[in-house]
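Just the one chain here, laid out as structure tokens, in the form predicted on its own.
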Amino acid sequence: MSNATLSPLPSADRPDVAVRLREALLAASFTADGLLELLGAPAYAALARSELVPALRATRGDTPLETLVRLFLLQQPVPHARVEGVLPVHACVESGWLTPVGEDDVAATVDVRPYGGPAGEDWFIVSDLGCAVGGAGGIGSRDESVVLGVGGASTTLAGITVRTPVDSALDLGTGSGIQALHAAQHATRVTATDLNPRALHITALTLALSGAPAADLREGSLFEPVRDDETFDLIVSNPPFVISPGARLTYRDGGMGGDDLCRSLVQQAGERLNVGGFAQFLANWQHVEGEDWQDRLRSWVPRGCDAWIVQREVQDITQYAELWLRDSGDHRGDPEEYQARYDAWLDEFEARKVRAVGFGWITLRRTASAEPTITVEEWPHPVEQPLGDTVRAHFDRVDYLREHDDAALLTGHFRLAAEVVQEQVGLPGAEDPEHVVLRQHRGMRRATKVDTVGAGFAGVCDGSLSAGRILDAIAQLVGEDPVLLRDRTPTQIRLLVEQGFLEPA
């Protein structure tokens, strides 16, 4: 762990020297395809882990691609001869890209990683030396501005995120600018905001190095560098959410009490929003002591907006605390400073009565609707992201739902969802299952128990019939009155489209 000064950045006002160092980088292929095949799964896995032991064993030749891993993400001193027949030297040390080292070797200023889009893109994302990840190997220095590159949360959220076409995308705390560069693919305008000045400058040169339009700047916290009078179709952020004792990084910790901080974006998000427009985060959350924490994320919901928050992760304020202490370097440190900052965290969740600190999603549309529908829930299952269409998806059916009733439902005509499959439990050589389980093999990947109606109603549905006849067929077949099945079934078909087994034909 480095308490060292930060590095000087590369110029952001040089775009030739951007493009000239990107067409070298990929000449070379330096590229998220190009490292796997050089180093090999393992090794490449292990970056990720902040693990360099294996890439320096895989980078012992002079390669081009073996020059840049050494340099970039390696950050090892490398001959200025070797590296002169791979970049423009001069012009990336003019810039600040590469500081000489010595007599003889030049080495990087900044951490630059290959990360492929989603359509195949070879993009670059600058950060902080050593700072690429974090994780249980701790960041790599504790100034309090440091920016960090692209964690499993900067991952997480680019996933879910909606990406249709929209005009204006808002990047709240964009640190080294991953969102942002993901939005500048659908949105015509985007602006990306941050308290820290080093995160701003570093979004810049991951925008122009990925050969991506440049952004609208912003430094500020939250919505304060945001004028009265803007809103967006699209406000994503992956916000310092941690709940700790004080502001010791700018990145992770909001300087706010407790959940305070995530609860005034979720809140303020509303009226910055177009109608029909997402705003997408990542949180933690307090359980408090004799308080449901369902409506305390429903009491965040700001009006006028549908709601669809997920609980992917609770933990134990020892486990939190110890995760956190971890990331940023303190189980390294003096043993008595390690208990004392621990003995401060667990004193803050005691004053807070909270018990445990719940992670995960929370999407908000701005909607027209009177009556808007929240759904917060616990879904800590394996997912198959990207979940992008899967979230609209999901605020369509809310659409959907809310402008049938129940006898307009029995009108509608509905599909069964792509890769559900039914499972039959019970004991064995039993004559009926115990009960019948309907399970997505994509997106949520939900599984939900129905009854022998309810699977036999689903089996059918190939959008030909509308789901009255479905039961009176079925009510036939099985020796019941058909009024009273279109009466207690609803329900259940309800259950199916709003958890995505079943589609509206």
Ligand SMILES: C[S@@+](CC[C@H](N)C(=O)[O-])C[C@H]1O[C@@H](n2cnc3c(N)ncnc32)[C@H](O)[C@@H]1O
Given for the second form:
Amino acid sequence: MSNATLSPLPSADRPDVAVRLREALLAASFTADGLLELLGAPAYAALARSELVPALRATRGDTPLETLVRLFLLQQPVPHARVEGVLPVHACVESGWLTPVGEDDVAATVDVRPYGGPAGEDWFIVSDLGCAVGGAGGIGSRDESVVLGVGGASTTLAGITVRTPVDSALDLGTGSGIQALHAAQHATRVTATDLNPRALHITALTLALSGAPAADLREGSLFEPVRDDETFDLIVSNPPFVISPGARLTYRDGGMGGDDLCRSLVQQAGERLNVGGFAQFLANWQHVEGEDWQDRLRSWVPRGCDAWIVQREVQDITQYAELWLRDSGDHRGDPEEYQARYDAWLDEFEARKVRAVGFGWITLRRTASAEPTITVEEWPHPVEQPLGDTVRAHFDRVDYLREHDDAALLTGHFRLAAEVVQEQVGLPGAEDPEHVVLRQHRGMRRATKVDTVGAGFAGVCDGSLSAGRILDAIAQLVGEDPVLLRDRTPTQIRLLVEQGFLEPA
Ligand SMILES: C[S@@+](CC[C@H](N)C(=O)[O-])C[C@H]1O[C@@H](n2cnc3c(N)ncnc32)[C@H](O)[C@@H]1O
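Mind sharing the form predicted together with the named molecule? What's above is the form predicted on its own.
First the chain shown before, then all remaining chains and molecules of the complex.
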């Protein structure tokens, strides 16, 4: 793995300098909030699209914050004298955070991006130069071992992760260390692995600069760095899930054929989990001609695990190839080379009979149940992040439903979930709605069609009466046989519980 075009990294063995640097960054309000205030929302958003010009214009002054943004986010050399009042320059140069440029300037050797933790923590994510923001096309180096900062996928995984306090967590493919940093807040021991030693070095810097405890850093592919007898309460991975014709960039191209890397990861995670533990992944999967994509994913789930798999997006193969060609900036290079790469991508898909590529979330939970539950669904609509509690609640309801047959459901008591509303859909002026929809305003923000019995039932669920008693009352009200109603409604109740509209009281 060559590092030829990448800068030497700051020393990971100088925690004293990391502490001083952190203090200086905080003193200058080099934080997520401080950055937004300085740049304003449009320039801040442009930065996330790898567009630096608005931010360069917003940092033409010489305040400490402007100096730090130019150094650590915009990769601009800054006069030594100007940095002196802001940072411990000598210590930063000596330990490799800064490097002298020309006669009078210094420049950063890595990008440092302020990142707000979930409880308002001021964290800093370290990455290779030009990789702190955006990621798409803006990467500063085409070196295969370049380490990216925080992207949309990183924050998505951090948001869906179950944040129960645990003993042990594993972040597989740690990159900049963002998932390990989150895990350090609720796991006693964090192990972070990566195939790329440069990523492990950068993770150490991210943790130190963010004031987090050090993690157990291990180099190797997939579960190789994990001992045979080692299991975890939480495994997270935002793996190099891109399905590509050949490995080029370690941060995204797994180097295995098709979606084999994601499949291996999911299949091998089961035996690495403690009972009750969660493994959460982002992944791409192939939609292959003549094959049901849901069956493909079901076949990945290891024995002894419940699974909840949500497909968030499907792209046809041309959109997919273009997305990743742009990510590596190929569209800005030689047109002939671009065309050849695009062609190679489509050749690869053709050979594998791939028609489209799905993207989504895979959550496993190790269960002691003899009959694990696997849910594979498509939900492309907006959700309310963070979803960690929603994910945990999904599996709690899975347990409840597994333990309650239809007869038991009728003796159960339920509560309507918070912020569920009823919508009636039909032609303007019509007396009766064509259908009634229950809609969640929290979590997955699901919507589901119900009949009038379902809507009436959900409306009175406040935990006081059993489901059976409520149905008897509804039967009386609408003049229906209560026995028939008790017979046919549990299917609907089961669905409403499964999807989180009703919660067992
Ligand atoms: C998409 S990045 C994710 C980085 C970070 N965890 C995040 O959420 O932003 C994938 C990471 O997996 C690493 N990686 C690539 N192939 C791997 C493998 N076979 N085993 C372990 N890690 C691998 C890459 O070096 C990279 O750091």
